[in-house]
Each structure stands twice: as structure tokens, then as C-alpha cells.
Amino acid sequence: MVKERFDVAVIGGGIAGASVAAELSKDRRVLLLEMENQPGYHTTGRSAAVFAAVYGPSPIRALTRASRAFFANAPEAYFESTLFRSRPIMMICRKEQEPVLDRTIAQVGVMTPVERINEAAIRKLNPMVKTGYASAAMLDMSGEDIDVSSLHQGYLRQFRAFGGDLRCNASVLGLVRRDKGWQLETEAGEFTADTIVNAAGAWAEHIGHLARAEPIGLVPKRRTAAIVEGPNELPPDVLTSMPITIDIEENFYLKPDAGRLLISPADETPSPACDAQPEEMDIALCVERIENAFDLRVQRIESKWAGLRSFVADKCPVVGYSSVAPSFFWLAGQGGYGIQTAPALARLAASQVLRKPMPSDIAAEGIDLSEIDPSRLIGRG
């Protein structure tokens, strides 16, 4: 039996897998393995999707800033809806966490206008957070929320449209590193590549293990949040309007989502990779921490979700190939920032895989590759 022959086979159909998949399409015959029966089914489906350029240590910060003109500006013929919603963010902290706030305020304020508020401004734009609650915050104007449905399904749309092979089902059971390239064993038949690209999120660690690839220590950790109703005093426009409220340490987040609240304890529980479901324990938890610091009292969950996150020791991306298997490309680690960077990182791994240079827009953002290379995980693992 004749193997189907590809330049490329990314592993895994999140938002990772496909953004990068639609990338190499343009100029090799790629194939997008998804191990579910269809793509996007855990931790892309299950974002709270904001777009913050304050999140996250500097190379995220960066690879968000870099992806913002794509997002503001996608080609029209594969994102068939506008892929941002203003959403202001806004970092809440108590008394004692102020030095937290302003450390923050003196990283990310570089590169990112931020303001730094007080109690009385906190509950003017969310008249939720308690008084006496919150003595300051960080006041974010430039956040988003993203459609992440139809960033996802934009890419797919535009993979298949150069050309690309999406095959569902298709969970990796061997690689094989022959002559030059890769035999690769899966549900849905043997297929042979020069290159993988390795977007397996919470599966990356295994699936580096079968390309016998160094381990990068990846952990994948669940995130909790649920459905909740607003207060009935609350207007519907005050409530629409409201910005994502932070806890400067991360320790909770509320969001309006749709007319209802989105909240989460921001839990991050080491988990195996799995089809992550969501703990009693961590809803209570979550109530606890919302109730706390809001006046909100919960009544009834209307939804509950869970998903994995997943990081190595610095939380920062791994990209990058493998410096012990053969043209294996690591695309991992991402954690929470996944969807907002992945125009950019999508962009910047196709440059690396492909070992063009990096985009000139993303380098200005000031991306040090070294930040991000498997390499810098020797020994971590």
C-alpha cells in the first residue's frame, strides 16, 4: 500500500495547529492530523477568548501586540465575521497587593498604554466589585473580546482553500523517523511527511515522546469557570459594557458573557491530558472568591465547563525544532494565551519551520527567539 505523501503533517486541529496548518498551506502540501471528530473540541472551544496585551510574561506580551492588525483586520474571503468586541480590562487589587499592581503597571506600561486607577474609578466602570474591596487597579482600554469560533473556523476555511488536508479521527499512534522524513502510524491510516509540526496542546509531551524528541517538562493544568446571572438591579447596559475584572494576582476573573457573567477561580491543578470536566470543588471555590470580592451572590450555575491550559517552568511558547529528532517541530506550551497570539505565532513558527525569517512586524515587537526555543528546556524536562 502506497503512504500519502505530505511536506508537512501538523499534529493537532486547535487553534494552534490550525492557524499554523493554514500558514504552510500557501506554500507546502500539509496535512492537519485531529484526533477528535472534529477540530477544536478541547481547549480552543472552552476560552473565555480576550485579547490583553497585558497578559502573560514578555514574549506572549509581544506576540499579542503583533497579532492585534490581524485580528482588527481579517482577510475578508475565510473570516466571514468581525473577530473583535471592545472589551476594556481592568486588574483589581487590594491594599495589601498594591506593590503587585505597580510592578505590573512598570512591565507592561512600556509597551502597552495602561492606567492606574482608584476605588472610586474602579466602581464607576464595574459597580459590582465591593466597596472597600479594592483599592486600585490597572486600567487596560485597548482589550478585546474574540470570536474565537470564527478565528478558528477562518483558518480551517483557509487551509482547505490552498489546498490542505484535514483528516479527523486520526489520533497519532507511532512516529517513525525513515529516510529523510517521518512514517506516521493513525487511526485513520499510515501517512508519510518530511516535517511534523507537533500543536498537540495537552498531548505535545506524548506526542514528543513517540518522535523520541527531548521532553520540555510540559504540564497541562485545568481551568474552571461557569454561567452565572447577573444582579436584577444591575442594567442590562452596565452589565454589557462592564470590563472584564481581574484579580491582579489572577486568583479570580469575572466577565460578562452574552447578558449572564463568565467567572472562574482561575484555577490552574496540574491534570493529565484528558477531556478536562470541572471539579465541585473548584465551582465552590470559584463562588467563593466571586462573592468575595463582588456583590453578587450566586444562586443557581447556569453552565459549568473545564479545560486545560498547558505550560513548561517558564510559561513561555515552545518553538522550535527538536534538537535530538529530525525535522520535529515543536509548537506547544502556549498556556492561556493560545488564541490571542495566534495570528502572530502562527506566522512567526511557519517563518521558523520553513527557516525563512522572522516576520519584520514581529521582530519590531521585539521577539527573541531564544525566549522560545525547545533548547532553553534542556535539562528542565
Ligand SMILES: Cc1cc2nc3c(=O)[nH]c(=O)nc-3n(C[C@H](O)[C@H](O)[C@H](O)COP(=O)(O)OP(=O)(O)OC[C@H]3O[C@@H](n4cnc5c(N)ncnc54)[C@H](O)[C@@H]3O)c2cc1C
Second form
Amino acid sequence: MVKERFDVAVIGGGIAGASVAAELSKDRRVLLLEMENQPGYHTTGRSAAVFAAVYGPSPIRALTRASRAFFANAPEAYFESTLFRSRPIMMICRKEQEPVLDRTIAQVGVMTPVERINEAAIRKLNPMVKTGYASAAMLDMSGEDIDVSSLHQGYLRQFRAFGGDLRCNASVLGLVRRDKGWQLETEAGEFTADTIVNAAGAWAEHIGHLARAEPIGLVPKRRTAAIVEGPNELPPDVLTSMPITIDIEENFYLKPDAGRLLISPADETPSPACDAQPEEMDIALCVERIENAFDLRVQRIESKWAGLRSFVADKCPVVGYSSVAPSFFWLAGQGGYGIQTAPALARLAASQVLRKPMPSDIAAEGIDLSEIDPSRLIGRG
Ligand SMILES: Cc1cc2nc3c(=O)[nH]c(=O)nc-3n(C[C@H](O)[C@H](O)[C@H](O)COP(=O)(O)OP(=O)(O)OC[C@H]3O[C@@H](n4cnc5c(N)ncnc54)[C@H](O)[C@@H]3O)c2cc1C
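Having displayed the form predicted alone, please output the structure of the form predicted together with the ligand.
Up next: the whole complex, starting with the chain shown before.
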């Protein structure tokens, strides 16, 4: 039987795979393989949808800054007009955490304007913060809520418009190197491709193993979130416009979400790659931390979920060709930042797949390829 042949096969239909496939489809014949019956079922469909240029290690912050223009001005032909909605970021601290706050401000304030505010200002922005709980905060007014579904669907629309071929229910089962290309055995049949892009999220290490690529030491970590009702006495407009309020050491966060509150204990529990589910213990921990910091009695959990944020040791993404498996490209380890960095990461990864120079606007943010190349991880896997 003649196998369908593609220039590039992208494995994984989450935001990473969909966005890089959309970029690559402008120049190449691209196959996008997703094991579920629809793309976005795993981590991409479970995020808190925040854009915070002050969040994550330096390469992440650079990629986030480089993504802002796309979010603000995505092509209307594919993306619904408003991917962004203003959501200030407020990282609060207790008195004893102030050294952490000051270090963070010194680090991130160089590239993103932030303000150090006092307790009165904190409580004005979020009246739910308990009196006497927080002594100071870092305020970033440039934060945004992201419409993740529109972003993801927009990339898939763009991918199809450029002739891309999406196959769902197409779990990749085997990868064999043959005649300078790859043979892919999947649940939906066999395909061949010159190049493979591994965007399989929590499963990326497994896909690397199938290709006999180098191990990268990827660890999926479970994070839990829940939706609860806000306090009755809080006026709806205050509830809607409040900043996302995050503990400076990321022990919890609380964010307005369509008239309700999204709360999380910011847990990072190592997990095998799987369909992650919330654990009762993490929900209980979440309620305890939130009730400790905010004037809120959680009466009822309206909904809850968990998702896997996958990290390598330095918490930076893994973007580049394998030095072991030929024409096998890593696009993994986006951790807790894969939505806000997706536009820049997709363009950067596509340029690297095609062995072209990095787009100049991304380079201008100070991205150093050696900080994201898989070769930095050799010996750590
Ligand atoms: C609670 C929570 C809050 C978060 N909040 C934010 C936030 O506010 N901002 C932000 O930027 N990020 C956030 N993140 C992180 C963000 O969601 C992830 O970084 C991002 O979704 C990762 O995208 P991905 O495409 O790599 O992974 P996924 O969306 O998991 O996609 C990988 C895909 O690969 C497929 N796949 C796996 N194995 C195979 C195979 N063998 N064959 C075919 N397909 C396969 C899977 O089915 C899956 O669809 C959050 C995550 C969580 C869990």
C-alpha cells in the first residue's frame, strides 16, 4: 500500500503542535497527528489563560514579550478579533517574603514596567485580600486574559487554509527511520515524512524514545484548579475587573473568571503522562490556602480540573533538532507558559525546522538559542 507522504509530521494537536503546524504549512506539506478525537483535550484545554510577561525564567519572559504583538493583532481571517482582555497581574507577599518580592522586581522590572505597591493599594485593587495579610505587591498592569480556544482554533483554521492535514484518533505508535525520512505508524494508518516535530506535551519524552532521540528529562507536573463563587458582598464590576492575585512564591492564585473565581494551590506534583484528574487532597489544600489569604469562605466547588505542565530541569522550553535522531525536532517543555509564548515559539520553531534565521523581532527580545536547544540537556536526561 502506498503511504501518504508529507514534508513534516507534527505530533500533538495542542497549542504547540497547532501553532507550529500553522506556521510550517505556509511553506511545506504538513501532517498534524492527534491521538484524541479532538485537539486541545489535554493541557491546552485546561489552562488558566493568563498572559504575564513577568512570569517564568528569562527565555520565557522574552518569548512572552515577543508574542504580545500577535495576540493584540492576530490575522482576522483566522482568529476572532479579541484574543486579549486586560487583566493586571498582582503578586502579593507577606512581610517575611519581601526579599523575594524585591528580587523579583529587580529581575523582571528591567524589561516590563512594574510597580511596588503597599497594602492599601493592594486592597483597593482586590478588596478580598485579608487585612494584615499582605504587606506589599508587584503590580504589572500589562497582564491579559487570553481567549485560548480562539487562539487554538484560529491556528487550526490557518493550518487548514494553507492545505494542512489534521488527523485525530491518530496516536503515533512507532517511528522508524527509513531512506532519509521517517515512517510513522499510527492508529490512523502509516505515513512518511522527511521531518518530525515532537509537540506531544506530557508525552514528548515517550515520542523521543520511539525515535531513539536523546532523553531530555521531561517531567509532567500536575496542577489543579477549581471554580468557586465570589463573596456576595463584592459588587460584580469589582469582581470582574480585579487583577489575578498570585502569591509571590506561587503557593496559590485567584483570578476572576466569568463572574466566578478561578482558584489554584499552584501545585506541581510529578505525574506520569496521563489524563490528569484533580485529587481531593489538592482541592482541600487549595481551599485552605485561599481562605487563609482572602476574605472568602468556599461553600461549594462548582467545577474542578487538573492538567499536566511539563518541565525539564531549567524550566525553559526544548526547541531544536535532536543531535541523535536525524530530522527529529523537539518542541516540548513549555511548562506553565505554553499559551502565552505560543505565537513566538511557533514562529521561532518553524524558522529552526526550516533552518532559516530567527525572526528579527524575536531575536530583538534577546532570545539565546543555546538556552532552549536540546543539546544543553545532554547528560541530564
Ligand atoms: C492548571 C493550568 C494552568 C495553566 N495556566 C497557564 C497560563 O495561564 N498561561 C500559559 O501560558 N500557560 C498555562 N498553562 C500551561 C499551558 O496550558 C501548557 O504549557 C500548554 O497547553 C502546553 O501545550 P502543548 O501543546 O505542549 O500540550 P498539550 O495541550 O497537552 O498537547 C499535546 C498533545 O499531544 C497529543 N499526543 C500525545 N501523545 C501523542 C501520540 N502518541 N500521538 C498523537 N498525539 C499525541 C495529546 O493528545 C495532546 O493533545 C497552564 C496549565 C495548567 C495545567
